[in-house]
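This document starts with one chain, in the form predicted on its own, laid out as structure tokens.
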Amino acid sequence: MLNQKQKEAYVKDGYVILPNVISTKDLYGMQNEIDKWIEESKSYQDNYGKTKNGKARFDLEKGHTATQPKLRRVANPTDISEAFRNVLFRGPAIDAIVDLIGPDIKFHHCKLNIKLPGMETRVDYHQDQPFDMHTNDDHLTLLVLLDDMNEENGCLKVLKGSHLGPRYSHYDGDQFVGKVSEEIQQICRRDSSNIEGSAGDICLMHTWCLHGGKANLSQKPRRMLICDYTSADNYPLMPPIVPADETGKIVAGKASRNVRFREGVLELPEHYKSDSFFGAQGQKGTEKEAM
């Protein structure tokens, strides 16, 4: 599905936009799951819902209300929407993955995050792996962009080639707060690049790559919907910290007996607390013990 130029961008910059790849239908099927779940959400003053290991499904952010709804997070929208099945478990999406990691390709977990108008959710800058610990770096994040997406919304931004390295702590002393320090956020901020497209395109991203985003300061409003997958040879180190029902789901090729290992050294995460990572990077939401 990828032509040569696509796959050497993603090889040397660590990410690839494609465009137009989510067809219409799928589309407005996403869309209007999350409407309802917008107009749901005003009915409650914390944050609701669960998953497998008991954290908060739905995510709010502080100021949330009935009258100004501000759901900020759909933890693995797959387990109650065949909407999101439809997408992540088939189709043009996964054909474009098995192009750089496959034959055979395992789903790890997906969360969905909405920024509305008038919310203040930002995306402090991080690498996605380090949330996950796997034995190789086979191992990307399919970004599925469900509104037009640019600089006035709060576009993702990517730090061109950061996934070759390093490999940043995302730890404060002895806590977990994931993200990286405040003197390589300052470089990401500076040097990073927009992640700008259509509803419906797609960016493939390498799951070691910096990126982080800006609050919407727009009136429009700006929802991704963010998944993990990995070669089906690759094995996570640990639980994940939001586990899927469909995690390790083989949704191309075939299962692999055999674990392939990188070289190295890696520093494995701490399991948060919060119900989603906003609040372990200081974010604060509705949950009564929000970090």
Ligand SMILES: O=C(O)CCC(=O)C(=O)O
The other form holds:
Amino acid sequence: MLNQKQKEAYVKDGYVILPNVISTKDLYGMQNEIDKWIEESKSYQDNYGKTKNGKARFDLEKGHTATQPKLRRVANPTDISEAFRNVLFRGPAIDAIVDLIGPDIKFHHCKLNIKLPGMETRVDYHQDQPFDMHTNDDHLTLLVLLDDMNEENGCLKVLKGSHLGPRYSHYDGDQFVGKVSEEIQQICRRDSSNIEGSAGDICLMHTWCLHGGKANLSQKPRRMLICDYTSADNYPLMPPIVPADETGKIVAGKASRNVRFREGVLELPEHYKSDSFFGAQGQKGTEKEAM
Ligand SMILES: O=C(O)CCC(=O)C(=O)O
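May I ask for the structure of the form predicted in complex with this ligand now, the form predicted on its own having been displayed?
Complete assembly follows, chain above in first position.
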């Protein structure tokens, strides 16, 4: 599905944007689910809904009300929606992933990030694998744009080439904070590239790419689906922080009983207490015991 130039861009830059991959039908299916979830969130004051590890599935930004709903994250929408399973377990996005880390592909977990007008949620710069360490680096994050996305509505920003190293600590002293140090944040804020595009585009990003995003300062929503996949012979070194009902599901090719290792020393994360990683990064939500 990817041409040679697109494959080379992924190897060199650590990410590649592919336009118009998700069908209008699939896009509407997911957007309709989100509209329903936002409507439903109006009857809650605190995070709600249970996931496999007991944390809340629906994570609300501080200040959420029925008149101004601030649903900022849904953990593993594939657990509760066929519309999301349709896009993340089969179809063109999976074909594209096969081209980069295939032929055998395993689903790890997914989440939906929602930045509605008036919300303050931002994402501090981080790499993805430090949240879910694995035995090798054939591991990528699929980003599905559910709205047109640009600088104004809080697009994702990626530091080109950062997947080539170093692997940064995501600790501050003894505490796992899910982001890199302020010194590296500053470099990222200065030098990162915008991931901009239209609803239905996808971006495939290497697990060690530094990335983050500002708050939505526009009047347009910015909804983005995020999903982690690995090659089948890449094994997690710890239980997932955001476990899905189908973590480990083979979505292309076949399972492998071989484990492929890389050399090196890795720093394991701590399972944070908050319902989502925004709490670990220091952005409090509505949950009673936010970190
Ligand atoms: O929503 C964004 O802008 C970035 C998302 C992200 O990097 C994450 O949630 O890990």
